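A single chain, nothing else alongside it, follows as structure tokens in the form predicted alone.
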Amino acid sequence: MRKYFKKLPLELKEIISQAAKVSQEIQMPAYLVGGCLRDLILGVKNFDLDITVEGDGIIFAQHLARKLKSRLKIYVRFGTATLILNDRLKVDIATTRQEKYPYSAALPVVSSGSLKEDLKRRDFTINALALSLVADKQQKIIDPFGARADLALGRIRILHNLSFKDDPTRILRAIRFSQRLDFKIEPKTLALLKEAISAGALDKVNPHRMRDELILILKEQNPFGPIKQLGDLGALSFISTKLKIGKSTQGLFKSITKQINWFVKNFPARRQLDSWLVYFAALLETFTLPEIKVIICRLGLPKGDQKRVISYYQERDKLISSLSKKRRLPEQIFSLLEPLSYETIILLGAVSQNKNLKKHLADFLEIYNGMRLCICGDDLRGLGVLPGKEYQMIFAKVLAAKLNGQVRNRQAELALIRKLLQANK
């Protein structure tokens, strides 16, 4: 394993080193497990570490958090904790456990268990690996289910025949891992996956859990691949039985990817896009607004995400019609786009190929977005204007003048206000 560790960034090496010290100090065997170990073997970057502890994961996490001076979130019910070191780096720590499913698609009943039982509860063999954090002479990978062979063969394989019936969300994960890693789903696993879909296993899952798995898929670098495969398998009915994935969907996803890349390249200082939401909204392109509202309510999208999706479909036609015109004043562009989210703007640019619209979107993001006045209410009071509706009218006129390039600084704004007040006398 030393050859794999050499490839790790220094910050990850330091975390693993400190975790190994904690393991020795408090006499709790701890292991690197799951996806981070899988990606380490495959040479794939992964800044999320998963550590499983034989003993008490929360106590282990508290000790490690003190060493690393990190923030700590504790989930007592599950015996887990998360250390958050920065925006891109976190460490999930859990106590080794076993899980039993009282019925198909139920949440599992969790109890303490051995390391082998902990690995056995996982979704696929390639995620059922462990490595002791305390180095010994060999430091062998613990691989009770043939994960390394499956990694070498590029194969997705479940651990037991009831896996998809116990937790049907594994159907979506199987497709996601297959597409991301360019692995094949081995024949028996694929047969059981299709059997679970045909038996309606996905219909038994809480829609909110399905939403979370869908979001993970839409966050992938190439989300269309797994979406297309799931559509072909009939595994997207939890969104709607009317949803069809075809060439138009593929074209729209490509256009969205292009728009997102353009935004990230040209506006690196802006907030990070919720790219998944843009792709999700695109999936609903053929539905009516009432149908869309039903879908997003059933999936339990947070209110803010619901608002962004609905605002796009409410305003789309009007926005495309207005922004496709060549002659648009900056104040008109601002009034149309300022209330919208970046995600809505990205989707508008992806849906329409109109050159005028694309230029107006670019101008808004480059010039007008977030434009503010230099003057404030105190300035109006100083000029003898009493607080009231007149404030809003004056601010709107001054902002329009600023957007149109008629005023460029505080002095010019004040001069315009005096002119407006004089005209109203």
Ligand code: ATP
Second form
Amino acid sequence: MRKYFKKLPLELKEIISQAAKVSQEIQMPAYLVGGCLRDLILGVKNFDLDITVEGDGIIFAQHLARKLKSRLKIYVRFGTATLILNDRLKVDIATTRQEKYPYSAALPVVSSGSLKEDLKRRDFTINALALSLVADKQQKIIDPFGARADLALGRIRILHNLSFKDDPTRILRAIRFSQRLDFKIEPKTLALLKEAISAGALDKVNPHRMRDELILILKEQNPFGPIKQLGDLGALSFISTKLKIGKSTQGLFKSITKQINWFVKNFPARRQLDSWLVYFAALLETFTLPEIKVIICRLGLPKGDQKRVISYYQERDKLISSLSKKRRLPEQIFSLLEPLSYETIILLGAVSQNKNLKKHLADFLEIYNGMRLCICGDDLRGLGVLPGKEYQMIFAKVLAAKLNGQVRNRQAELALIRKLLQANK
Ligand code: ATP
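Can I get the form predicted together with the ligand as well, since the one above is the form predicted alone?
Now the full complex is given, and it begins with the chain already shown.
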């Protein structure tokens, strides 16, 4: 197995080697588990390491964080911890545990358990394997459920017949992994998945948990594939029973991907886009605003995300009609787009194929976005203007001149204010 480690980026090798030292020093056997091991075997890059510890995951995490000088977040309630090394590299650490579901779709009752029990609680065979961090001559992958055979055959398989009923979010996970890895869902697993959907298993889950799995799907490289498959299976009713995934959704998703790629390529210094939110908002295209408000509230979307979705649907028609006109002043473009999020702007550009609109969006992002005046209220007071209506009027005029390229620096802004004051006398 060491051969797999050889392929890892240097920074991951260093973490694994330090974790192995901690494991020996504090005498707690620790294992690499789950998705990171799956991806290691498949040769897929994965910067999220999962470590499970026989002993106490939190104590282990504290030792490792000290060694790596990394940030540490502890979740006492779950007995887990996360080491954050940088924005793309994190290590999740847990104690080996077993889980029992008191009834279908309930949150599991967790108690400590052996490594084997920890692997048994997992979603699919391909995620239920472990590798001891401490190398010895006998080093072998611990694979009690045939994960390696399924990885070789490209097969998604659950570990027991009640898996989807215990935790119906696994239905979404099965589709996500099968689409991402281009794996087939093994026939018996597929039959149980369909049976769970028909039995209404998804309606029993807390919608917030469904939302989290939906977001993971929408973060995939190609989210349309899993969304379409879930739609065909009737597994999106937790969003709305009226939701239809057809050709128009496919076209819109394609157009969004193009728009996102354009944004990322041309504006690399801007904040990272929440691409999933653009796709999510697009799913709601055929709903009315009141319906959308009900859906996003039921899914418990965080307030900031709700605001971005609602502002798009509130403003869409006005924006499309105004920005589709050829002649728009920079100040008009600025006042329409500056209050909006990048996600809203991306969706607007994806929904409309109007050339004028696309040009105005590009101009906004290239030239006007974030433009601010150099002068402030103190400058106006210094020139004898008292706070009030005149203030706002002057600011608006100077900003318009700046957007039009007529003033370029503080001196020019002040000169324009003096001119305006002179003319108003
Ligand atoms: P990704 O590659 O998308 O990050 P992952 O396999 O690493 O996927 P996570 O959601 O990070 O998945 O979860 C880590 C591990 O926890 C999984 O590999 C799996 O073993 C286990 N797991 C996660 N969710 C479930 C679930 N609903 N039921 C059972 N096991 C789960």
